[in-house]
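Just the one chain here, the form predicted on its own, laid out as C-alpha cells.
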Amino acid sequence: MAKHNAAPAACEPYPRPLCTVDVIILTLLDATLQVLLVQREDAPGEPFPGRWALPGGIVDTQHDRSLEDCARRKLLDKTGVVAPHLEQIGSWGDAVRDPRGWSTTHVYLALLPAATLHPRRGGNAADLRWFPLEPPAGGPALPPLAFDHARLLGAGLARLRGKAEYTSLPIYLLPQTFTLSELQAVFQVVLGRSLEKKAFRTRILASGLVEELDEMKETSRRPARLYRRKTDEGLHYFPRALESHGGSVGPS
C-alpha cells in the first residue's frame, strides 16, 4: 500500500487540472435561510479580488486524506467552524470555471444550528459574514460571488429542499434541544410551505428521530416539551413526502 504522503504518481503527457473544494454552510437566522460567505482577499495575481465566495480551497494532497478531510480542514481554517453534518453534494469542472486554468472543484453542503455559531474570519479571507439567501423586500441582495459559486449555492439549496421532503436533513439546523413547533417551521422554512400540523408532529414522533425531555420551555402561549435528536440515528428517511398545509411560509 503507498504511503500517504509519498509524491503522486506522473501524469504527463496529461497536465493536471486544479483541485478544489467548496462548502455552502447554511443556518437559519430571522427565520432565513442564510449562507456564510467569505471575502477573497485584493492581491496581486489573486482571482475576483474582494469578491465574496464559499469557502474552500485547494486539496492538499500532503495532508488530506480525502475530500472530506480537505473540506473540513478548509472550513476550520477560514472560518473557524466545526460542522455536525458535512455531506458532498456534487462535483463540477471545466476550462473556463477558474482564470488560473482547468479546474475541478468537489462541493459540500454544512448545516449549522445558529445557537452553535462562532464563525471567526481565518486563511487568507479578507472578511467574511452572513447573508440571506433571499433578503426582504428593501435588504440587501446577495452579492455577485466569485468564479462558478453562484451555480454551486444554486445546486446546494436545491439539494437541502429536495432531501427536506423525505429525510430530517433540516433537523440539523435546530439547535441541541427544540419543541416540535420550532422543528415543524423549520421544515417549513427550507421547504418553503405550511405543513399540516398533526401530520408532521405523528410523522416525526411515529419515525424514532428524536427523544421526549422531561424539560418544557416557555412560550407566548403555554409551556411547550423539549425534545432532542437521537444522535446515533443518523440521517432519517421517511417513507413518503411531508404533507402541506396549503400556502407559502415566508422567504425560504
Given for the second form:
Protein chains: 2
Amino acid sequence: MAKHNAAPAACEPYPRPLCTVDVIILTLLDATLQVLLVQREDAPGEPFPGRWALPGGIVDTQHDRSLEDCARRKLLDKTGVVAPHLEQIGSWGDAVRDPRGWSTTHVYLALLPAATLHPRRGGNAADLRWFPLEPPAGGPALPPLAFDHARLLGAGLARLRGKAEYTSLPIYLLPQTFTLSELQAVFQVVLGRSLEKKAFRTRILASGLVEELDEMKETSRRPARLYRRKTDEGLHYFPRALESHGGSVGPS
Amino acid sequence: MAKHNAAPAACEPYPRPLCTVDVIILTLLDATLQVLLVQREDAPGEPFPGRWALPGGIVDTQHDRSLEDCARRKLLDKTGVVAPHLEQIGSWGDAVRDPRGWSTTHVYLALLPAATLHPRRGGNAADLRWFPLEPPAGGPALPPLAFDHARLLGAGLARLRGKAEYTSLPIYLLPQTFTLSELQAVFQVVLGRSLEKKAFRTRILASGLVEELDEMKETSRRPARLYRRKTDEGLHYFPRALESHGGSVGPS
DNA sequence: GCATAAAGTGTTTCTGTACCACTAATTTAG
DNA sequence: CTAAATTAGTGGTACAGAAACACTTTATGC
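What I would like now is the form predicted together with the DNA, since the data block earlier showed the form predicted on its own; can you produce it?
Shown next: the complete complex, the earlier chain at its head.
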C-alpha cells in the first residue's frame, strides 16, 4: 500500500484527485417525492460538519470492484435494499467543490418504492432522514447541503423529470403492484403537472409495459384493477414524448 | 505536493484510483464516420505499448480546472479546434481495466466538422490518425484498442446513434453551412439507414433549428439552397422519435 | 334513492412521421 | 436541340399516438 502510493509520485507529476460516489436515493411517500439525506459528523477537521448531504463517500479500492459496486454498497448500507433502478447521472470533478482539494464524484440515481424501506444510519453518519421535495415551480425546500450536493441533486431530478416525458422511469418509485391511477399519480408528481387520464391509460396499456393482475384494489370508491411491471421489461422508451405546456422536452 | 500526497495516507485507508479523461472525437469524412485515434508510445513499462487508443490521459490537478476542462484540453491538443459539441458520456472505474491498478476514466464525446481539421500529434503519442467506422451492421473495422477503449467507443457511438433518433445531434458533424440533403445524409450515415426525404425536410424545417441562407450550393444537378444552424439553437429535441424498422428507440 | 367521486371507456381532433408521385433545375449523351 | 438521367424540392394522403371531453360503471354516504 505504501508502495502503491509511491508509484503516483514516481511517474505522475501531480497528485490524484479524491474519488467519491454519491447516490441520489428517491422514493414516493405521502404522494410526495422524497430524497434520503445523511447528516455529516460534527467533528473538527471534517468538511461541512453537521451538514446534510447525499449518501456516499470515498471509493474503497480494496473492496469495491467498480464505481457502480461502490454505489450499490452505499445504497444497501443506507436503505437495506437493492434498488430496482440505479443509473449513473454523471461525474463532477474540479479543484473547488471539496475543501480537501481536487476531487471527483460519480453521481448515481436510485429509485425505490417506499414500502419496504428502513433507512439505516450506518457508518459515521449522525442522522439519516427522508426529506420531501417541492414541486418544480417552488424549488426544493431542503436544508443547505454539503459540498455541491444541491447541484448534484438538481441534476438527478432534472434527469428523472426529463426521462419521465418519454420513458417509464417513474414506475420504479411504485411498489410491485399498483393501479393505473397510482401510476398516473406518480408520473404527475414527478412531472409537476397533471396528465390526461385517457391518453395516459392508452399509452401505458398499448406499450406492453405492464400486465394486469386478477386482483382488484379496494378503494373508497370503485375497485381498481391491479397491474405490475412485466418482468422482462426494462426501462421502456415511448415513441413520442408527452406534450408539455411550455418548455422543451427531453433530458437536460 | 509531498504534503498533499501525505494527506491520503493519513485519513484514507486505501489508495486513490488513477483518474483519466478519454475523448471520443468523431467527424464525417468521405461520407463515412471517422474516429480519431492515437498510437501509444512503444516504450517498456507503458501499458499497451504501440497500441491505438482514444485520445486522453491523466487529469492534471495543477492546471485542469475540471474534468471537462481536461477533456477540452485533450481535444484542443489533438485537433487544434474547439468542438461545437462536447458531452460527457459517462465514467468507468474498476480495478481491472488498467494494468496500473484501480482507475477511473471519464469519457467525453466530441463532434466536429471535418473541414478545418489538422490532427496534431502532441505529447508522447507515436501517431495520430482518423479511422473510418463501419455501418452498425458490419461492426467497426478498427485495430484492437488499448485498455477498454473499444467498449468506451461503443458506448459513445451508441449515444450518438440513440440521440440521432430524437435530437439534432448529428448536425454538429457538418460544416457551418449545408444543404438539406447533406443534413439528411449525415443522419443516414449515423443511423445506418435511409430516411424518407419529405418527412425529414418537414421535420427539420418545422423545428426552427435551421435558417435558410440566400446562397445556393452549386451541385452537379439542380442547385440546392444552403442552410445553417440558428445561433441561439443548442441541441434540439424533437417531440417524436424517428420510426425505426426494428429495435427500440432512445438512448442506450 | 340520489349525490358524489373514482375507475374505466368511446369518440373526435390534432400533430407529426412515413410514403409516393410529381415538378423544377441541371448535366450528359445522341 | 431533344431526351434521359439525376438531384432538389413539393403536394397530398395514410397512419400512429397524444390530448380532450363526455359518458358509463362501481362503490359509499346521507
